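One chain is shown next in structure tokens, namely the form predicted alone.
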Amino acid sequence: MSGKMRILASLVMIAIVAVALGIWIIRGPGPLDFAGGTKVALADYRAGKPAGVPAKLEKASLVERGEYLAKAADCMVCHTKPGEKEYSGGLGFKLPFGTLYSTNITPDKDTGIGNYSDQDFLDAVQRGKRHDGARLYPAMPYTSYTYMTDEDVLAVKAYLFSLPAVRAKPPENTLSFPFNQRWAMMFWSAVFNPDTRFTPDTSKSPEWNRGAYLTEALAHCGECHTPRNLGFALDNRKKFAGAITAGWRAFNISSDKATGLGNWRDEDLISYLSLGHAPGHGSASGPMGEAVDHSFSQFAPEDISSIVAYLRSVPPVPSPDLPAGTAPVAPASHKDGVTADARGKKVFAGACVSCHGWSGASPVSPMATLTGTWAVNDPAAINVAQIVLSGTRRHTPDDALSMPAFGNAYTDDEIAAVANYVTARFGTKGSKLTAKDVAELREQTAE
């Protein structure tokens, strides 16, 4: 080999190593790498059954098992536009580069998935590949669903195919270039989708493994609660540290004691997941409220306990932009305490105080209590503004208190003012939202 060829070969090898190293750095660890134990194939695991349905449904029909798993995977919420038939798609997700619409996953053969074979469905759910070969965008969380077993995925398919076929074609996506190039997703998937099934950890308990499967594969909690890396994939170096998703803040659910779940009691976590409310910690709203109503509230109690056991093991990751704790109850009189924004106080007095009270401890329902919630203690006030804009529509428990939307009743400036007042009075530090910030939040919510 000539000297020039050796130099060229060396440069090629250096380039290959550099690219591989860059990919490895960007991709980072997998969602379960923190556990560090010995992994075995699911078929070789003898201590329990992490996948599938809870014991009470073991002998249920395939469709019944699929229904439980579809609810655990929270399929309906993303594939249903408000006011339309369930699973018929059309829900818009507003992104910085356009709007992406969810697909129809009823068994309609023209506009849904009625022509999908078992392999087609496995490819879509686990690999992000459509029946026609086109690639799915990762708004469909196939990088989490990839850990689902084939048996569970096909049970979900059986359930979906038992539903009425709905002829409904979603609107065309409005993504700008280069994000409208679906073919490029094959390269993204090659880097960021492991395309592997869940492997139990023999060093952990059966409860932990069940919780890991539910949390990582079915409930796909990381898709909202884990920040994204440069490639818009999950950055598991900051696993469950919290992130902004669809215009809402998904808070830190790592075991960090100051800004995560480390100081929550097990019964508080169980209550929050099952009912969407935990005393002293507030109520679920926005996307998390939907997840509770349509998914977590349908889980068997032992599955909720397994999730809690798993969450306890996730290493603490602090959220530096949040205070190390929440503020106490505010004074009972509006004349006392902080009044950061007179305009905000006026809006609060007219629209909010009858349910939330001047102290933050609701005179109407514990679900309306503001004291102790991360939303009012977040100096960015993202969720406070979103709740004012969109309201909360809760269905669990049966007597759950919902809040009307005020987005059409007040200007962006007024909503910014009341959010700033609420965080200053009931939180540790007042926010400084502007009308422009609120306008941007309006644009980020799903349609």
The other form holds:
Amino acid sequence: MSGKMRILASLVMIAIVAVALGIWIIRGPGPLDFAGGTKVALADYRAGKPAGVPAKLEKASLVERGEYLAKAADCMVCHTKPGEKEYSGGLGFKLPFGTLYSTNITPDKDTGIGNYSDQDFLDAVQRGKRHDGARLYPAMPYTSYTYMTDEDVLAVKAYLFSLPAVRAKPPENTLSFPFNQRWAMMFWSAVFNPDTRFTPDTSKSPEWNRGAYLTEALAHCGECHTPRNLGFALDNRKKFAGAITAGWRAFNISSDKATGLGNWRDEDLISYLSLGHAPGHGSASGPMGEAVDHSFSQFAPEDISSIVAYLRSVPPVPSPDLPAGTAPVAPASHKDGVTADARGKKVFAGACVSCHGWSGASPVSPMATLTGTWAVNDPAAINVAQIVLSGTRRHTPDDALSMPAFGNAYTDDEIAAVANYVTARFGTKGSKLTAKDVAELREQTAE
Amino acid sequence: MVEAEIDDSGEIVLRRITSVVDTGIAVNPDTVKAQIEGGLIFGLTAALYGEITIDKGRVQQSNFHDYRMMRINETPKIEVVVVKSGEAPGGIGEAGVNAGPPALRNAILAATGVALRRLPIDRKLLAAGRKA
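Write the structure block of the form predicted in complex with the partner chain for the protein whose form predicted alone appears above.
Below is the whole assembly, all chains and molecules, this chain first.
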């Protein structure tokens, strides 16, 4: 080799190592790497049964098992536009570079997935590869579903194929260049999709392993609760430390005592996941409310307990921008306490106090108690503004009180003012939202 | 007469309303006052918030969370003067409804120079007018 060639060769080597190192640094650990125990193939694991359906459905038909798993994976919410037929697609995900629409996954042959073979379906759900070979955008959480067993994915397929075919074509995506180049997702997928099935950890209990499978492969909690890295993939160095999702803040669910779940009692977590409410911690609204209504509330009680056991093991990561604790109940009279924002107080008196009270402890329903929630203690007030804009319509329990959407009747100024008032009165530190912030939040919600 | 305050974002705060009515002989002056007050609030509600929008052939507003009423804490002091008169009594039922919006519109014109030609009031026009 000549001197020049040697220099060139070493430069190429350095470049390759740098790229590999860069990818390794950006990619970071996998979702289960924190556990660190010995992994075995699922088939070799004898202590328990992490995958599949709970015991009571063991003998049920393939379609029924698929239904349980499809609900556990919450396929419906993303694949349904509000007001349209279930699974017929068309829900718009508003991204900074355009809108991406979910597709129709009913068995319609022209507009749905009626032509998908078993292998096609596995490729789409575990690898993000469409029937025609094109790549799916990671808004479809296949980097989580990749941990599902083939058997479970195909049970979901059997369930979807048992539903009526709906003819419905989603609108064309409006992504801008370069994000409209689907083929480029091939590289994203190569770096960020581990394309591997769940492997149990023999150092942990069978309950933990079941919880890990449900949480990571099916319920994809991390897709909303784990912050993203430079490549928009999950950054598991900060696993479950909280993130912004569709314009809402999904709070810290690591085991951090101050800002995560470290101080939640088991029964509170069980109640929050299965009913969407825990005394002293507030109610699940927005995307979490939907996930509870359509998915987590349908879990068998032993599956909820497994998820809780698993969540407990996730290492604590603090949220430095949240206060060290939540504020106590506010004074019962409007004359006492904070009145920083006169316009905010005026809106609150007119539109909110009848349900939430001046103290924050709701006179009408424990679900509407504001005291103790992170929503009102978040100095960014994101979820307060969102819930005022879009309200919540909860389905669990049956007689749940819902909050109406005020977004169409109140201006961005008024909504910013009431959010600032609410966080100042019921939270630790008042927010400083402006009309512009509210306008931006309006842009981010999926529809 | 309406007295109003408009801030930079085009938000309106009503400060005071004075209304003088001549309804002939006022058989029950208290009821006349109450009718005028209620009518003014109703009419000004329409001017401030009463937009109805239609999507796919259906009215989008469904209840008071998206079809606002003026609240007690947004309602200014209202003074009604009933003119003493010997004329035959006339109707007073809806007089206040019609008096409110034009009076507010003219107050806005005086304060900002913006001549509104559509109701309900578009806050953006007022914000732009104030900055101009």
